[in-house]
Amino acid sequence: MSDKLRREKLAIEGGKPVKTTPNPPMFPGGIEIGEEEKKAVLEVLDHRYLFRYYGPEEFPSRVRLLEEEFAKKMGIKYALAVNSCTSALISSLVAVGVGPGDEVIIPGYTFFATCAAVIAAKAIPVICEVDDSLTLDPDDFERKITPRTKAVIPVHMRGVPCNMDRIMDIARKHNIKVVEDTAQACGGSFKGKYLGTFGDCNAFSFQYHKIITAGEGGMVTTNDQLLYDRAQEYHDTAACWRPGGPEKRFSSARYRGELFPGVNFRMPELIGAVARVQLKRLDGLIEKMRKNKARIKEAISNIKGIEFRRLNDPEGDTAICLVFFLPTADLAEKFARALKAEGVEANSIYNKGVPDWHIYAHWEMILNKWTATPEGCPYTCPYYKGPEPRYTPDMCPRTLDLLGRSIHIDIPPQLSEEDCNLIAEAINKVARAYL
């Protein structure tokens, strides 16, 4: 065997792996946590100001400052800090008026929390296809609309913007509320406008896997003061927040629908302190990921037999991952195993035998309509006038086909140029063997 052929032997077949450098974990902001975050936390502790409304001495609430800075950064009027993105989604749905008898359209590829939030708001989730951008398919969204459709949740999945022009046009045409799920795409944009600023109410995440992180936490954004007021009321039991400060908390409602019992989704001051520092890191993290992704993508752009995930706006992609499609699911699974052997953390997104709460076919609780109590709400709600919801694992065949044929590779900002070159070399090596 020639030296060239020996070098080309796949690692999965006993050859030498292309990449032996360590793979940074995909915690973009989490890995960057350092002295600035420590200083911010200690400052809160030194003043013993752990609750956003008061403490033993005067001290500016870090949560309130985060809200102001986040709204300014995103170019939106109102930002409301909460304790998770799930809380942000529920608060947003309640704010826009979703409730018993309503349907909310969601994509079949999103973290389960998107669907769980609909249930928590006492509405029926309607699962929709994604297209080759792996975000909400506008055509299927429009097909799924019924007289009971109250809202849609476009999810900017894996950091890529949805087609917000078409989604907003369809929603406005049918008088449907829009709640953007921007959990995985903070800092991304569509046609020059930040994601999470298009919808009526929108949700962000600061959970540890996200681009910027405080471990947990989330944000609601809106340009509508009424929706902002309603989200505030809901996230804070309607007990503490009132216009004019704590002394006004027991004042009467200013308008019908302003005051109602809510829950406690408040963000703690320590989370707010960390998130403020992380917000300053956002642009730098995205710049590095975009540079890394562009380097890898350019180096594999001539491979015949792969199809890159379509980007609704390439300039707005956060670049947290690289996704491309292969002709068959079997080939994608084989390709991913070979890449792992070459030292690249890759996977095919959908595998029937590997439960993944990001794919509707694995949402056993929804497919079986399991509920916390035997009454079966919201599926059995007397206010719901539609046919009994029916969910099956194969109800979104295009979604499963695309995810099954996919190769997914995380693009941490901590990758070096050498790492990017080796990832591209490994992809080319496997492609020469299998395509």
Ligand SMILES: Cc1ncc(COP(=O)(O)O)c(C=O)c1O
Given for the second form:
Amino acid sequence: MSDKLRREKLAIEGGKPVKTTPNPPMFPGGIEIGEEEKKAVLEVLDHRYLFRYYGPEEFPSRVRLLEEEFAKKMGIKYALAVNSCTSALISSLVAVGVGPGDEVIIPGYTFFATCAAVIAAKAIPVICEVDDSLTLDPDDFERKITPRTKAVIPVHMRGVPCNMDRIMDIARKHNIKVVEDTAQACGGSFKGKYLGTFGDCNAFSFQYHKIITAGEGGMVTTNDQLLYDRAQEYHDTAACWRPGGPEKRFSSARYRGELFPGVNFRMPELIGAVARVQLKRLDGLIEKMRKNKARIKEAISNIKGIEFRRLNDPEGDTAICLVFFLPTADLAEKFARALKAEGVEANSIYNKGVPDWHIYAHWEMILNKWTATPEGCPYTCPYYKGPEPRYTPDMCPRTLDLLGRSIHIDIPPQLSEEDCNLIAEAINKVARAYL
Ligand SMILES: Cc1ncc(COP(=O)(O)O)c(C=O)c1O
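Can I get the form predicted in complex with the named molecule as well, since the one above is the form predicted on its own?
Next comes the full complex, and the chain you just saw is listed first.
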């Protein structure tokens, strides 16, 4: 057998793999953690200032500074730091007035937390299709609106912006609140405006897998003072007495809905210290991912038979991953297996045998309407005037078809040019064999 033929033989059939060194792991900001983060944490420890509202000496709260810097970076009036994106989603939903009897529309492709947050806010999730951008399908969103729809959560899934023009138009037309889930897309944009600044109240994550991270953490953003006050009130049981809390600002003139009991979703100072350093890394990380993705995409652009995931705004893509569709789900699974054998970490996104909490068809707790107590709230809530909600694994067939035919490849910012070239070479090789 000639060398060329041996090279061409797929690794899955006993040929030589294209890529023999693994990618850096997909923790974009996480694996950049270094001296600056250490210094920031040590400063907090040195001053023994571990709680945002007080300590043994004067020291500016790192959480408060993070909020100021985040709001400035995003170009939004208010940022409220919390301990996770799930907390940010719940606080945002409560802030915009979601509660018993309401429906909230969410996409069928998102991490389960988006859905769980709706239940925590005592409302009923309505699951909607994604389109070929793998983000909320605006047409299906509009079809699923009922008189009970209070809010919609567009999720900028896998770093790609939703079609915010259409979503905002539809939401405004039907008087529906918008809560963007920007967990996976911090630093992405739509038509030049940062994601997480379009909705009434929006949520971000600093969990370890996200673009910038402090291990855990989240942020609420809004331009509306009432919504900020309500989110602040909810995220901290004692918010009204805190410096800057509503009690201090409006000691006499309070508005309705401003004060009510909340929970404790406060962000710890150590997390705030790390997140501030990571925020400075955001632009650099995104620039590298965009460069890597462009290099790979360019090198596979001539393949016939694959279709790239549509980008609602290519310039606003955070480029955390590359996704393309193949003609059938069987072929996608086969393609992913062959790519793995070539040394490229690739997956077909929806694979019936592989549970994945990002796809509604695997959300057993929702499909079965399991609840923490036997009364079955929110599904049985007497304030809910709609028909009893039904969830079935096949309720969003387009979503499953698209996800079943898709191949997903992570794009860590730390990939070298050589890594990118080899990933593209492996895709080209498998495509020559299978397409
Ligand atoms: C789309 C989406 N929403 C919400 C979350 C929840 O984030 P957190 O873990 O910070 O609560 C995640 C995290 O994986 C996510 O990917």
